[in-house]
Amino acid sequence: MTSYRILRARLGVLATAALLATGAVYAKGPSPEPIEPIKPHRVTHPAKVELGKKLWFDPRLSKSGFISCNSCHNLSMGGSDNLKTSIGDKWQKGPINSPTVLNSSLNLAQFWDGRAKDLREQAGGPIANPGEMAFTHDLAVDMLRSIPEYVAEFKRVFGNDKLSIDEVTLAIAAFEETLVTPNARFDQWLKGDKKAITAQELRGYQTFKASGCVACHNGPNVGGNSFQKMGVVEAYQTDNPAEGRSAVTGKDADRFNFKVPSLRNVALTYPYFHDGAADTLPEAVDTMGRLQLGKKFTPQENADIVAFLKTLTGDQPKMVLPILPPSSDQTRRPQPFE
């Protein structure tokens, strides 16, 4: 058997392994699929999300007063900033893509090398980064402190005078985890709608589940479930420093491991790869099948792949915009220069 061929074959353990992993292989029910519709959120704190709302929407918690979550995240954009990296404070060039926030939730831990467990200890990343925000948690707690309305709305929602960094991400994973992107036609294919999408972009699943694609991208999200190393049977060529998971847990064994990017709304969260450097989805396919799988995609299977990916954009968080409460006059003010 060739290398090639046992390359296969491992590809294809792996990708029965992922299917009883996400528990998409099963006796009984609608449809033995690697991948599972995304169910709608179900807000059981509305005051939180509505604070969280506000918090993610406030450029205040950075050092210039123009930064805010949105920047980077942009709910406008599919959950991203369409930068191949980030413009941080001063301008300062980003050292990696900005992850879609979208379907964050879904994900097993945060950032592409999964520094942060969950969504509340992601969202104090960046305030306190200093090529991000630029801020500090007690310069950000002692702004909210600053302001009367921001007080009294956080003494509502958690029934005290605290007012702590602890509160404020708490408040933004609340309303992330409200972010979920439903209803995508894919799913309503899952759910036996069988013309909710083409013959084209069924071939295009067809041969993303045959190639193996769905050993790492299958469950709800479609990815975002593991780490991978980026250039399986290629190395990746990338002038981006990003060492990936080896920078969290010291092994060398580690280094360019990435969390697998969610494909959820991809077609909407352009440049792709961590590095940003694959421009559109039909160049992130061919490198993937290149790299990942010893695979080179004909003309017509990556078009098909590519209409497969573009039935993953579910409907997009609609939100009334927030209506910041004003500065007081003790408000430290903005240092969009210094």
Second form
2 protein chains.
Amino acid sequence: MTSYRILRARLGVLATAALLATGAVYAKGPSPEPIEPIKPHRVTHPAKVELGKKLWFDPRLSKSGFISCNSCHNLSMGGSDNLKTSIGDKWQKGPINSPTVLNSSLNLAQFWDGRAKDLREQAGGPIANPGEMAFTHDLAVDMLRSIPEYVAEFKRVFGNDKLSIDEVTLAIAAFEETLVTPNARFDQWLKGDKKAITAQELRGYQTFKASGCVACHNGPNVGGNSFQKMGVVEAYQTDNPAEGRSAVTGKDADRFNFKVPSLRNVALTYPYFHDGAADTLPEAVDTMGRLQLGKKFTPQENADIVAFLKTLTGDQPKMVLPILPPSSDQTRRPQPFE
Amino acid sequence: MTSYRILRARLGVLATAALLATGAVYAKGPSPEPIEPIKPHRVTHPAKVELGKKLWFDPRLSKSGFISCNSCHNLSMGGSDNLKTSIGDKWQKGPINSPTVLNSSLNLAQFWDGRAKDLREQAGGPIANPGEMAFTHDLAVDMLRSIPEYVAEFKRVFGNDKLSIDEVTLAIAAFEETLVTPNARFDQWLKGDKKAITAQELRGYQTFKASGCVACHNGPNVGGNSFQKMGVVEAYQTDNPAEGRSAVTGKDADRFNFKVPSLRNVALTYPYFHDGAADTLPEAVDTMGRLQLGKKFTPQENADIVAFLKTLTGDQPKMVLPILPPSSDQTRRPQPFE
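Okay, that is the form predicted on its own; can I get the form predicted together with another copy of the chain now?
Let us now look at the entire complex, which starts with that chain.
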């Protein structure tokens, strides 16, 4: 990615898109395509990952005892909940579409507005968000400290008796870092297996490049590495009040700038956009073409791009469902209805 | 179990309890103890089980797209939700404590009041219950039929193109039948490993037998094989309006008769009783002693019985989290907020 990224930074987005359309940037450098294969994750601390996996699936990190990380980032469903916006404590309607956790370690920041700089910072958010898990960090830590198996496991992993929220988010982030999806058919093609994708899928990729989609959706995560305005050529119509990046920077120029979502596993992560308004890939591709590129794709172009996007589904994380250590008699009981 | 069950049927519950207290029934027959080890489940149709597992974890069987079978019978948490009563569609408060799915194939019937004769009949219940998954069987089947991978998988498993709710519940039941928990330390002891349980745990078992607990909690599931009145010696005080078996039979004599819950994995399935009123095992043991047996256990007896009960935790089902087939463009989207 490096040479491509430097080039892109120099030329600016639109110029790059034009160059991409001519194919001029592919002639040189080690990375002839603007999309790169995902590398498998190498686990360096398996015990920390295993602890993080338990925390990921543990609904006792919510006030109700009903909502876990996996409720809204369901690893059976592309790391998302496939809802327009998520369901929080007491069935509150979430403000924004739940982004997939898959390959999220490759993003430049977390949340649609990038308000968390990394996975660790992100992980603490939903636990304490009154509209999501509705707990507090203190209560979450108290819960874990009341369970002897958790206490022992934190000690084994971190080598101390602290059991702090920092250790909780470190473990969750370590688990999340494992959730990459290598080996998509498109990655096989990138690596030289020219039979890994069909003629239509290849045509879709060529249209995707030639139309300028790759200006934002590039790199190993096919996105996730920049903030861009939703509605460049034409304004995006939505009832969703989220204004994106400006909520973080306070700058008016950042209004409606959102983190470009990854297109990895996009066939699994419907519905699309920050408001979840597009139910299907054909709809999302059509909207993106018109609003971001001023281009109305023909039905054939749309179908080709959709076919290409489906080649970005990688190996889903294969994992054994964790068995959670039971609460002790001292563990404060969940309060779903209070 | 056979000889013990016949004997018990002949003598009646109270007489049996008295006999058990003397140890008289242990002298003869092939089964010297009233509790029997759980046998591992032998899968005869792995493809059906695998399909059932997907359905088990699929929240698209609910109106909201958020609640799956596993939401209330969480296989990370002893097959239960560890809540007093469950959370249903739109955060409705359930009427009764969610029983564990573990070893439920060994029960004489399903639900606390036994209104479903088997797992297959049970499985259809929550999907269409407006207070639980709030869907309809027709909509559930429509959803599955709109997903090509599900269509193909049902065809492979059942050899036809029907894809009916009967096939859905058959597959879920086939999966549930695999959810047995053999190899508890107590089962190891039953099979002759006298070091598998401690002196206190053995003392607890002896008190459990001598006090008459085994009159209802017996067989391989340590319960689950009869309906009994909640509050024999002393009435059970609860705000919960459930009246148990009488809702099924219409007989006044069946009021407050509930299916005796299994004590397998009871350390994981808190809180206890049909209303989930007892948060801890010491509390549940104390209440059962007083209300069912007219016996106030000493703190030592209570602690011993609790120690014994914890030996009933068996090997939890070890399973790879399924990856669900994605919805197609034709799949009706969930309606969590409508």
